[in-house]
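There is one chain below, alone, in structure tokens, taken in the form predicted alone.
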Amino acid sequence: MGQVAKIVKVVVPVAGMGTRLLPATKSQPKEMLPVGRRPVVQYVVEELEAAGLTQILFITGRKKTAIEDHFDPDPELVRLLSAGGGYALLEELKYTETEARFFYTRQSTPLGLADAVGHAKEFVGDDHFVVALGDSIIKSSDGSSFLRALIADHLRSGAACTLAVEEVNRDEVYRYGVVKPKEGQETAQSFDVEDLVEKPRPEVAPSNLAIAARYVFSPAIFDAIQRTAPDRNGELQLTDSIRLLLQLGYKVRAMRLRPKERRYDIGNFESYFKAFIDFAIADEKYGYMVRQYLKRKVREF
């Protein structure tokens, strides 16, 4: 395998229907739900830009045009705010002034995450690339980039896939893809993967290390996706495609989220509420007032 100089391409699947967040997602993408003062997907894109990723492909679906609109510059809105002296509000639109380029393609039929990634084959070409799920935020308490570290490990190791993992409670592993570290590497920060299982029963799960919504791939993943058999729901699971990479003789790596990092999976109301509260109380402008309000509310219970 030749030397990979740099990774600049990223695929962001956002085609999921968000049914566990109905009715909030009836007419808007779950990726556009606000967490604090920004929609979920804006945090994701800011994370990607901080890691040096400048070509961003969204895999969209029906009712997802709000995502495209959000990242498009809006000259008319800028003109109205400028004319009305809304300079503070103009600062909130700075995120549209970026060197990143945005691309969009549609997964018309929801056939699973691996199928969504497969739609990026022409965009990726012969390059290594990142996949970042658009409904998951990874936040670092010191502002450092976990994704940049994940990419660096991938480039050093020569792996065909390097994925993020996080420790979860053993009784929750059935919700995730779960990895098995190679023997002797079970406690390492980053390690070689021996096997992966999609949504195992707790009693047979190979570990409690769940895949955490960030991946780095070589183009070899596309051949694996083409060979992946559908699950019982007719969907192609990305965990199964990565497992096939292992069976084809490719190296697969994993890196744990560090203690200073936390993943927020905006997939159900419990996790969404927790994310909103955490980001609201940390807000530079409104956090103090929110914290005081929550203290008063807690005393009422």
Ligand code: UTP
Contents of the next structure:
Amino acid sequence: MGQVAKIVKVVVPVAGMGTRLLPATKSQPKEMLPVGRRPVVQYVVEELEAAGLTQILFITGRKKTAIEDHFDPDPELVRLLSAGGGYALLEELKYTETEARFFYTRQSTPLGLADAVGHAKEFVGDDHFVVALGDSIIKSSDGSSFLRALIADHLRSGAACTLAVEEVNRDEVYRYGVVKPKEGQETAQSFDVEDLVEKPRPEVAPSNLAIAARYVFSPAIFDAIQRTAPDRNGELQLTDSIRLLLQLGYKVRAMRLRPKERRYDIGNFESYFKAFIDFAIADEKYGYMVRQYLKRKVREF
Ligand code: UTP
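One more: the block was the form predicted alone; return the form predicted together with ligand UTP.
Every chain and every other molecule in the complex is listed next, the one we just looked at coming first.
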């Protein structure tokens, strides 16, 4: 593979069933649940645009058309708001006037994250690309782009895969893919990955560094996905495909989220509630009111 100048393509898998969020996700995608004033997937797309990613492929599934509708400009609604003088509300629709181009393809049966990414093969072609999970937000306290830094590290190192990772509590590693840094690089900000394992038991986990919903890949990942064996639930795990990349001799890197960055995974109610509270108290318009309200409530506990 020759020198890669720039990455503009991103794959956003949103085809999962969201069963852990039932009944909220019975008839709507979890990626459309609001966190503060916006649906989760709108934050994800803003993050992608800030990192210079302009070709966005959603891997969708059943009951996910609301995502497509959300990013589709709606001239009728704009006309209605303009006629009624609703200029402040028009501002809220500005996100649809983007340079980015959206593409959609369907994963009819959710057979795992690696299977979802495999659907992007033709879209990706010979280019390096990003994968961003549609149910996770990466928030930076100073507005800087973690993804931009991740892409830069990927291009600099010549890796076939570069992962975002975050430190989690030891007793929570069983929820995540966990990486093992190469010896001597354990404390580095970004490092070579020696091995990785999906949902390990805490006592056998190789570290407490969990894969954090953002990846950069070379097209070599598609060959690895094709060779990946299904897990005991019949799903293809992306962590297993990345492990195969290592076994095939490719370089895999990881970069830690920096102290100013935080990952919000809204795939379960506990972290969804935390995300909503954090975004609500930081809201420009309503944050002060929410903080006052919470202070009052806390005194009642
Ligand atoms: P999750 O495993 O967290 O999502 O996948 P899920 O399957 O929807 O969750 P539960 O267990 O049923 O509650 C992380 C991301 O990968 C996508 C999901 O939509 C989510 O954004 N995904 C997962 C797919 O696109 N296809 C799949 O087959 C699995």
